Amino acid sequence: MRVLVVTAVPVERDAVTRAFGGTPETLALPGAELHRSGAFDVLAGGAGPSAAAAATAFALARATPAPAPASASASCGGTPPRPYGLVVSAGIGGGFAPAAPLGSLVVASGIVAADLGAETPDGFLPVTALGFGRDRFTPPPALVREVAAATGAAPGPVLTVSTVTGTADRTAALLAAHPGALAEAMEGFGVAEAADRAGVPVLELRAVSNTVGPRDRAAWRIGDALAALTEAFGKAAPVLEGWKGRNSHEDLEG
């Protein structure tokens, strides 16, 4: 089995890979490119969650992205598939001030959909509270303690928005609605519904590259945070590898 690594753009994909050093395999998707590293298949499939989880399915769903050789589609329909044992969410995002300063890492004990719902007069009312969906996928607790003790990253909630904050006063929403969230990013909650679907665990590691909050793009320090999201995927591999394929109900809930 594999590991599936879902990034949004290629600067992010790039990231990850140099971590397991060579040069990577470069296999075509509809629209994305895929990079082969060892275990690992990584991803840049977009902005947002609908790209995210998109991409991700279609990764999932095809399984062996390689075409197979003519003799063998005609003897016995196409390459075995190679299914995903693991798909992780990764990239950079932002961090809530002071829990996730810049440069940190991460690792996300829930991944949570933090605009998806309705707007009241009282206020925000979450997907759930509307009666039908869900707003927050739980990774595998150990593979979360695991990760953070191999990469030094904070485990806590990471929220999923279609919009970026931007202003003291949503920063101030979501972390009254979301107590104790560390980051936000736009795909993770995308991701995580894929994979659930295909019945594959999900984790969400990211590192800061700014901070939540009023927009000051002078302050971003995303070339700090992709050296950190390389130097995070290189400690994770031997962790990342080892879990892949572990399915036992003490994995996924302990």
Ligand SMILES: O=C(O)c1cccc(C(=O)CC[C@H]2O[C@@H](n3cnc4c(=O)[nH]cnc43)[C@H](O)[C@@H]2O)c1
Contents of the next structure:
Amino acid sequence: MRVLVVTAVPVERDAVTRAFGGTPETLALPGAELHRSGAFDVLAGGAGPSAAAAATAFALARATPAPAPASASASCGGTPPRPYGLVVSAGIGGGFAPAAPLGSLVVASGIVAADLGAETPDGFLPVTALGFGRDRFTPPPALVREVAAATGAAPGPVLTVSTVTGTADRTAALLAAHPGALAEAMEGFGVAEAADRAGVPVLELRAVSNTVGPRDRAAWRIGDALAALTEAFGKAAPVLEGWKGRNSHEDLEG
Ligand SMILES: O=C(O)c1cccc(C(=O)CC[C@H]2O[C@@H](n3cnc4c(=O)[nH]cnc43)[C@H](O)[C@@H]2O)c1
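Having seen the form predicted alone, please provide the structure of the form predicted together with the ligand.
Now the complete complex, all chains and molecules, led by this one.
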């Protein structure tokens, strides 16, 4: 099965491909470059949910077979593209203390749009409370469990935010609105929107580079988190590549 992995920045992309060894083949996409290693296509799609959604949608569309004209025979038209069976949003992220310490891994049991909605005098309303859109995607629970077991990642909700949290008040507000949240990052929900529209399941895997809270850039441990990301993909690769899709009753309901 082919797997599309979407990161924000090139150093995260390279941390993922390093897990597979060798030199990836590169393919040009509108606004980005795919790095292909075996079954894995890895793309640095840009920071934030909008860039991530656009990049993911282009990559998925490129791999979706166009409907064959009525007159076409099976033997013409060149090599058909092989569609993706799974999309993974991956990279570094902020961890909520004490559940997700620096250097640890988190796999999303829910990918949550934490700031998509409306602010009111009585607090935040998610977009779903306004009567439209959606505010979360649920990765296949069996796959989340398998990746957690293979990598040691903690399973739990991962928030997608457009602004990196930088105060204690905002941290408390996020945890109040999303009890049990383990981490925040900026792309998961965008990647998931694009994957969902293509009918492809989605996963999010993050290595914790910093603690969510009052901004302290000097305390970020990006190198350690990138190394953890490489190790995680080394361990998760057989699970991701070998995952056969909706293979349990629970997943059919998820
Ligand atoms: O400054 C660097 O050297 C550097 C190297 C690698 C990556 C970065 C990034 O800033 C990556 C941005 C990416 O990381 C996610 N992220 C990380 N921590 C948080 C956080 O506390 N809150 C939200 N997002 C976070 C996010 O997905 C960014 O797109 C820098």
